[in-house]
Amino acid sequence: MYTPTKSAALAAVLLGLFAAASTTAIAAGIADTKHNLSVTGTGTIKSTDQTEICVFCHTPHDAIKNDNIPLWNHTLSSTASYGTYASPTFNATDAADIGGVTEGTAAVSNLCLSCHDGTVAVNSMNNPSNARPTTTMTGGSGAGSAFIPAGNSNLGTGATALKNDHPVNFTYDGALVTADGGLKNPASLTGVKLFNNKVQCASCHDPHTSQDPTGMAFLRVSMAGSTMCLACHNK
């Protein structure tokens, strides 16, 4: 039989459950990650007055317009060429090279480049906050200290930039399976994310979170085991 007590207890210890929930969902989101770039934010490079979190990337109106791009708001990269992925087990052919591209041709791996290339500032926005049209930044490098500086996250521009890291922006179907020989079907990967049936960037990496226990490497899968290579590779 419930008592006062008892039933008090008890709402105390499922408050409690409830808020330990409550928490575990916030931290996987993006505000306890590197790309909160808000005066909340943790990580070297943020604002020094800007409280709106989504604002860097994305927009409700006057958004950047292509249909690869979420009301996109980050200023895209002139940048004319990256470079593609070259190697003789590479079998994919229509890797194509993710420079010089417009608004309404830009690939999902450009959404990233528009900050990781290192040429555009963070704070580039199309459609600045209303709330603060201004947003000043500390912790980064070069004009207003809003660039992401050299080192691992800045991948850089020109014909070699992304020639040694792995290959974007090609076709992942079963024609490629059967030519490696070495791929999992498309319709059978897990975690990992196929845009238009193109793999880029996003398609391991997550910008909103990480499943790496760091939270560093916004990766959709963990790394422990070799999972991610996996998720795709079958070796």
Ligand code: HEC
The other form holds:
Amino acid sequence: MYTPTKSAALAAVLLGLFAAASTTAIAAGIADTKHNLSVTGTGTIKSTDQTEICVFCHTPHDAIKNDNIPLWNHTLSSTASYGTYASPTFNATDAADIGGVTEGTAAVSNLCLSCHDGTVAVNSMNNPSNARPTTTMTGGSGAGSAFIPAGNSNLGTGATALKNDHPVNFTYDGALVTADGGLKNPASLTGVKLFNNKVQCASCHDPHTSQDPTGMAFLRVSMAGSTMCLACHNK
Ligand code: HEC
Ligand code: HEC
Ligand code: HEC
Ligand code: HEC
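Let's see the other form, the form predicted in complex with heme C, since the form predicted on its own is already up.
Then the entire complex follows, led off by the chain already shown.
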């Protein structure tokens, strides 16, 4: 009869610990991401004096008044138009330009574009923290080194900005499944997320953490084997 030795048992324990540790590394908290814009940030763009992390995006009080967004604290962009995705086989009928929104009409995707269209300083807040009312930045472009520079992370503005990106801000429901013929049932999606039944940037991205072992694209599901795409598309 085989009796496991002490070292084999120890190896098994260590293997278990390793598996736990690597899972943690993939789904690390916001502190280890480029969205930690505080002094402890690990990215290039970060504050020189602000120790809080959530404040750049959320506040417990005096948040932007809008029933569709979570206690939002970052100044929204006043960009008038981003354009909308179109193709002969795109079946969604309510995809609307998310430019030109006001405090009360912003969609979840506007939260991302409040920094990622490059027009608003990342340290521009509705309600700065009482403990540290000033927040100066380093590593960004423009005034106060506080703007996301031109490049991949800057989706830009104007009538073609979102034309070449996966569509957002449209309803994904049973009628769309029927019209498209190649979509999963939106009531039973795994990993990805809809907001008031709509696809938004945060359907694919979790701004707090990433499940993608290959990088920091803040993805809800791994892109290995295009798993995330297959969470919605039957292809
Ligand atoms: C860079 C911007 C950003 C930062 C920083 C940030 N969040 Fe968020 N958060 C968002 C956005 C955008 C949403 C809406 C999309 C979503 O639900 O994923 C959100 C949604 C949430 C929600 C509601 C949805 C859910 O997951 O339950 C909670 C709670 C939350 N954030 C907590 C926090 C806390 C706590 C911190 C700080 C440790 C933090 N966030 C930091 C951008 C941010
Ligand atoms: C408060 C400002 C802010 C908000 C709001 C914000 N981001 Fe970011 N995000 C940043 C900054 C700054 C970076 C780092 C950019 C760089 O280094 O060029 C970043 C990086 C990223 C990256 C990684 C790019 C890379 O180079 O790896 C992704 C993906 C991303 N953000 C997606 C989102 C999405 C999706 C949302 C909304 C759900 C969002 N962000 C909301 C500020 C923000
Ligand atoms: C259908 C899923 C999906 C949606 C919706 C989506 N993204 Fe992404 N995004 C991705 C994937 C996947 C990547 C990684 C691409 C890569 O590795 O080349 C990515 C990458 C990014 C990056 C990193 C830069 C780059 O081009 O690689 C940023 C910034 C970003 N997304 C922001 C956004 C914003 C803002 C929105 C909403 C306007 C959005 N995303 C909507 C799936 C999505
Ligand atoms: C949260 C669910 C979701 C995820 C995740 C997702 N998609 Fe989509 N995607 C949709 C829906 C819904 C549509 C709209 C389908 C329609 O109207 O015909 C769409 C549209 C598209 C279209 C345009 C179809 C057309 O007819 O013009 C393409 C291509 C596409 N997605 C590819 C991808 C790829 C590649 C990924 C992974 C990076 C991805 N999608 C991830 C839900 C998703």
